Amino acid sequence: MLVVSNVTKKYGKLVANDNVTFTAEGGEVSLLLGPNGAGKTTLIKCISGLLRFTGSIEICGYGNKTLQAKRYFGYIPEVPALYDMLTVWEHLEFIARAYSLENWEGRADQLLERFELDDKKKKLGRELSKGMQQKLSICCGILSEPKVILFDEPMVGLDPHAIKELKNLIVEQKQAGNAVLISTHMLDSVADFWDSTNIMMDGKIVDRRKRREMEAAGENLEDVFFRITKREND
């Protein structure tokens, strides 16, 4: 589970998050939505340690900095953050030895396969394309087997098999009773599995919904989604 309460980031005077306070569950899929200048992006890199703030944020209810929280936490970035010189497979051995892994050959080769790179082992990571790069970043995230695990845009610039495939994995850690979140624009990408949504706007959020609250009451997500940023926006 990941658990943030009072998050509070600020650059000088502005304030990027103000008090942020929101749970992923393990077993669900939770939404992290927002209009551009909401403070997502201030917010994931704080919950993945990138940033100092004030609060905090829990990891299988350790602190997100400590050794034990980040044995748990998976983070795949907007932005794949790869090594020119390592080839693909040796991106994998990196995350293999930082986490101190034992027999996972077997589980890369998998992913690899899945998300078709099993024949670009030898590839520089400089020489992949942006979707591979994408797809690479996938597998290092999940290699470990996180408990907790972070997307941040996971489905821009790859194919439709990745698409696809991506999908059926954040299904697989949900019913694995991980806790998933996932930042993003692309409503319909996450149409079919999401379970809790967490709307921001000015740094703040404004609204949090159950699917099934939504659903008993006749609305989708789409259209709470642009109702709620209008109205703060008016």
Contents of the next structure:
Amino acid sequence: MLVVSNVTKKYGKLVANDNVTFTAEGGEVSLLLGPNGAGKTTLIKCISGLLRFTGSIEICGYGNKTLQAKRYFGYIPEVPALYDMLTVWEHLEFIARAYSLENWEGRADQLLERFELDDKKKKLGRELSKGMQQKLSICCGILSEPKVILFDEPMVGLDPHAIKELKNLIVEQKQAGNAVLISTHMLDSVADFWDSTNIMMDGKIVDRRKRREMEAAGENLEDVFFRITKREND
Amino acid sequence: MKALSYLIFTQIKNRILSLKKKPALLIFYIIIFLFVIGSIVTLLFFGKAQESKPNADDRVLFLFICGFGLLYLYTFIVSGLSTGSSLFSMADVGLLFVAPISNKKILFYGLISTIGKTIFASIFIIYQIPNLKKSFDYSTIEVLGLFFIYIVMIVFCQIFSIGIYLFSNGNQARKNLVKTLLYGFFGVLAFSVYMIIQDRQVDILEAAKILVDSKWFGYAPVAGWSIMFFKGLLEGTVMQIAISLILFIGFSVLIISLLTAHDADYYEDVLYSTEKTFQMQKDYKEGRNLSGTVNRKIKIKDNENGIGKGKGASVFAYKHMLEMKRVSRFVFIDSATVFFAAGAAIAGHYIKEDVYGYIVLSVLVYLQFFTTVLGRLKIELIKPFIYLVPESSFKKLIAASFTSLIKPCIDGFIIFGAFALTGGASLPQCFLMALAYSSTGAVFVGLTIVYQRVLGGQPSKILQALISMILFIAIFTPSIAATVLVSILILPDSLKFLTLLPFVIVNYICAFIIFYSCRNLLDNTEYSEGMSLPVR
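The form predicted in complex with the partner chain is what I want next, because the block you gave corresponds to the form predicted on its own; please supply it.
After this comes the whole thing, all chains and molecules, with the earlier chain placed first.
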């Protein structure tokens, strides 16, 4: 569903992503792990079509910057970017109209209820706390029912209830056959449902693992992550 | 004190060392430095070129000092009534306030760093040395004295603002008292000017000059004290200089004493303003305080909660109209429209020559630049949605620019309609001025697009400013050149009112070319969240 091939992103002399290649399959939760500055956010932004890069990225068989691809993916940024002068409900209406969605109101209500925003429908974007903004950002990213969902540090700033709901939502997306890519530092928060992991260091993917391979070898995510990142540092 | 001096010197050292990685900024500082040196050399070596002060009226400079003084006094008192002023940064709050260092020493550190920043920010006065020499033939001591009193004025106002906050925080009666005194003070000044006009039969400017030159005005807070200091310097009266400094220092010491009285627990008093300042800076970086937003509380009724129209790209235009409606119930006509129209009407009443009409247009276009370039399209470009929505880049660009293109048209006809009504210019000329205003609006929207196309992902702020300037000049050169050529070479006197027509036509052509050539902007440009670093 998501195919990233030889993606390189440079800022002047700084190579943020260096010839990155990986895939994320439908029905799988893939992780992008790595220390600060590894290039995870840059890669997610490249996949979302927000940055220029060399190489190729395909979403459901379409180039990531094509209109078809845009219909198939949802992006939840690390820092929620909302409109100050739109209410919670209007953000969802805006997404629905922009993506030409039909019969979206029921789904929007459900999402708001799940994330405990149903009583905040008339609140303006600027009046929301950081956590509420993050929840609304998640609702906006999910509303169009994307096939490929890109999360950048989705748990940051969320309360325990919202974290639980988000985890459930991710599992539901996986069960529905969608591809979920999560960039995160919080290994514990994704330990229950990940299927494959890509560990990044200095802009490169230094290791790729499938969960079943790792479990068969008697390893766990945290140990592998620290071993690899330490080895790379040495 | 070791930690605090370490902090000050290390920050200065690191700021200087960081220039190695920012050559454009280094060049900018070198240019500033050369300007300052050049100005000082001018002062020292050509200081006695003119024996007498040619047509010098010191009172003009007193008026400027008074203007700055009153502006700062008003601004800082108003800020003191709400948040107070802050001598600290959020890093100071997080790291210094909790450290085992004396509160008084930390306050002293805050004062020292504020004075340092103020000196750096006030360096523009040094540039004025050649002008001051040319107009007033001031000596080195006099110009440096002006520089000194300007810094004293700002630092005092910041301390005064904290004092006002301490006095009035949480006490509405005291807030009202401060407001009454403030507006009463300005009322007394206005009444004094009126009395001088009546008494001496002079115009308003001359009356203002007489007022600021009067002896008693020297005791007026901030503005008067500053003028007293500078007059003392010019006249060589030590007493005046001393009284002025005693007033500034005395009140500062009094406020600082109040601040550090008892257990010197002033942290809470400066915390709110520090957080507020930090939030404002953060908002600026994230583009949240660009034009088109308001700070007042907005209550949304049930029947107002919804965009209501639009599908695909067009939803951006409808969303903008909804946002504008939240700012002003008349959507396209907001307080700026009314303010500019009122200004144009007043100008039209007093100005009857064509050339002044063009000056009014130029001033309005200058202001329009900021409201447009930092307007709704810019807000859209620093949020990810416009890049993600599955519609063609061209459609999204047009929809996201729609309100920014329409508003200058409506504003133009209202503003220059008011100008025509009060007799500022003939109706045909005002019509063309309105068209010209609309066309510059279109060009500024185009400039926003070009900036994003050319500067998107460009991390150097200096380079951004430089390229912006070049683009601005490049885009307006054809229309201005066409106007000048046509009006000089082609138009007969009877058709001079058509002078702006080439300007309008060329502007719209330029805007169209920009839109068309940048139609794929959203597919090719880089998204950047405000001014944050691109790599994380």
